[in-house]
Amino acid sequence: MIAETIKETHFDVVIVGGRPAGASLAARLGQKGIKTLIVERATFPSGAAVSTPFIFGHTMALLDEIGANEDEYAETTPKMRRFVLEFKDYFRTFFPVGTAGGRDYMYTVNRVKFDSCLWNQLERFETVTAVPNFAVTGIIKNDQGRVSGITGRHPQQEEMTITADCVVGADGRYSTIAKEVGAEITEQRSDVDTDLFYAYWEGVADYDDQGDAVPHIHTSIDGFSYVFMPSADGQISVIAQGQSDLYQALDGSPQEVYIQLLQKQPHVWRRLKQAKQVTKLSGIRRIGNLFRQPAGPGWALTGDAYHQKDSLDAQGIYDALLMSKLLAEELTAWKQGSKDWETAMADYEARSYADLKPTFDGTMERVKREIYDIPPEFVAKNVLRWVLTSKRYQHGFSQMLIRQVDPTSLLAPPAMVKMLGAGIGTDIKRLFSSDENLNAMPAVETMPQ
């Protein structure tokens, strides 16, 4: 149920953010009929982090298992078949959607309509409790220092001290919960860090002439990559991303700064040139990529407070909603006492790693490939358009984003080598043949204009 106030003292556990990580928690410990208290600051609907997530369908299949209802999370938002990838003007190739839990397309969803969906849907639990509008101010321990409790408020109640069996922190990249326990930091990338800065606009002219809802992402081979994601109510989401360092180092406030870069890039500008910025500049610096201690004595993370990431792969949802399932299938074991603290505590965490740490991986690679690298032409013209136009590549690139292939057998050295070997023979054939369809073929595909 969905409270006003807390009005009990001690809950089994108690889940802290009740964003997509914490409400999905939540609703799969309704569904066991463990007692759990779920709080978060913010009330619904309400903006939320910094987020303009693409969901696939392996991550609708996982919205399917709690009961989230599509229509109502998707609402007025496009389903989207294909996407586009242009490297600056050197080429450009299309990539479909793969099919995953029964679905052949994507969304890019609004996260105010996302996160009130999870959220209201806990109403249907008995034995949830979820209140918003709590600021939870730090944890309590027992006599042996493990982890029992939280401490908060709520405008209508006075501090006061909730005691649980366990306290899942839920709450994000600057968790408070991984903070009070001092959650260490287990893995890190620092070498490929990027800002990325984004607003919604109304108006912007479509990709092509196909006439549907279409990502376009951009790269412009200078340590900056640009995305339209369609999104709710006919407005689309403009991503300007970039190397930390280059970024930073541009003159101008954020707004400036993002519409110079913009307007740099004339693949770009074509579609916003007629177009209306409607909502203010969101951003973060420096996102991070790391692993972070996942369990101690009582306590447990889980979503972004856990494991973050470059959104470059889009898999941010997805680990969120993934690692809540995990998590809590384990507290289910434990509480039903299959499995003590400790052991369930360990299985979560090899468990969650090992499904987490290819993807990131190949995202850190990625990030590293089309935005930190910066190729020399005949490189970026030929090399990467004969691995990238590959129908190779882009069935095993969707198969990737919907976690049915391994990121790192994409461009293992075997794969490589057909890549390119079909690609330098199918440039040899146009060069050389009389079939006059063949050499009507452009070597490069025509980039809008």
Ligand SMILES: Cc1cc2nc3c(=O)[nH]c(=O)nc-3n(C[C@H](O)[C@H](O)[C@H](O)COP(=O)(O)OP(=O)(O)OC[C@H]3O[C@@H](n4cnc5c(N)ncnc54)[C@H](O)[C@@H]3O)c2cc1C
Second form
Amino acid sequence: MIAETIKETHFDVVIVGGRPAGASLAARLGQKGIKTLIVERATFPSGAAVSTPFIFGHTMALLDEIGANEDEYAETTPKMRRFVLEFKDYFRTFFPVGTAGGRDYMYTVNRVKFDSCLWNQLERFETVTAVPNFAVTGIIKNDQGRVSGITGRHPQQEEMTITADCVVGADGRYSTIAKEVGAEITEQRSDVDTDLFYAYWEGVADYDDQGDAVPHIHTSIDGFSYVFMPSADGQISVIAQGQSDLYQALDGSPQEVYIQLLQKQPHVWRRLKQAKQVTKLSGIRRIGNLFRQPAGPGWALTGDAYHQKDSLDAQGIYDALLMSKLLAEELTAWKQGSKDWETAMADYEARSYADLKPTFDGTMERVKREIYDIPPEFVAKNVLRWVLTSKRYQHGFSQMLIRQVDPTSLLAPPAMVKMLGAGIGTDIKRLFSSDENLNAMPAVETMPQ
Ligand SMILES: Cc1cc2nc3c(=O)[nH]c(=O)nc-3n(C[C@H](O)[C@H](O)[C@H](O)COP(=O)(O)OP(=O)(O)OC[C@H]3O[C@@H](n4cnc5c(N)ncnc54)[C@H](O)[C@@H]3O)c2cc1C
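Now the other one: the form predicted in complex with the named molecule, given that the block above is the form predicted on its own.
Let us now look at the entire complex, which starts with that chain.
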């Protein structure tokens, strides 16, 4: 149930943070009848979280498991079955969206609708008390040093103490719980940091004349990348992302820099010339790429609080839902007495890391390849094109985005040899074919309007 205030003083589990990680964990614990309190600083519908997310079928399959209603979280949001990746004006290539969870499409969900849907469905669970507008200020510990509850308050009200058998931090990348318990960063990549800013636009020109909504990714091979994400209510989120040092060296306010970046790219600006930016700029500097220690005596972390990474591969929400699924299973085993706390949390760490680590490595490699490495023109025009336009890569990449393929295998040497061979073969065929524009990107002036 959703409540305005907390009436009881003790719960089996207290969850801090009520968006994808926290709300899905609460739903799963509710399905098991575990007495759970979930508190969230915001109220719903809230202002959007800083995030403009693509979600794929594998994410929707996890949402099905907790009973989230697709018609509600994706209301007025177009289904998208292909996306396009452009490299400067050298080449472009279309990718199919891989099928998972019975869906052959993806969305750019609007976080206001999405987060409200996840939060509101907590009303269904009798053993879950969901309290918005409540900020956690600290943790309490028992005599043995085990976390045994939280302190927090509604605005302008007195601080309260709630005790619990365990406390879960689902409170995002700047987690209060992680700080309070002293969760250490166990693994970090800070050599491929990016800054990312976005706003929603109306009146954006279609990508081409096919009549469908198409996610459009434009890599300008100068340390920056741009993404058009067709979202709810006819709006398109437009991202400008770049190497942090380069981004921060640009002169002007974030809004001025954002517009300057978009205007500089003909293949981006052609779609925005007649469009209107309808939301304020949002964004993030130096997206974190890290894992924290996920659990300790009486506490656990899930979602971005535990593991965060660059949004380039659009896996953050899936990861948050997955971590919470695994944590719910381990907490249930602990509560039901089949595992002690230490074993349950060691299993949570091992199982989640095994799932998260290959994608983390794959995303770091892709950020390096597509935003950090600035290849010489010959390499970009040819080697990159041979690889990225190959059917093998396209299928593998689409499958990787729905977690059917280990990303590190995508560009492993045997696969590379085959893709390069196929690319060179196609170029040779092209020499003898009348279809001279095979794989070539149209010149700026002939781009679809
Ligand atoms: C620009 C950008 C683009 C992204 N694009 C994608 C994408 O395309 N696809 C994708 O899957 N993911 C994407 N992500 C990642 C995704 O947004 C996150 O991984 C996801 O939101 C993590 O969910 P979470 O529940 O762990 O944390 P959050 O969504 O950050 O929620 C944490 C909640 O905790 C609450 N909270 C914090 N502290 C307290 C406190 N002390 N007391 C009470 N409540 C508190 C906050 O109010 C917040 O509501 C993107 C992220 C960014 C920044």
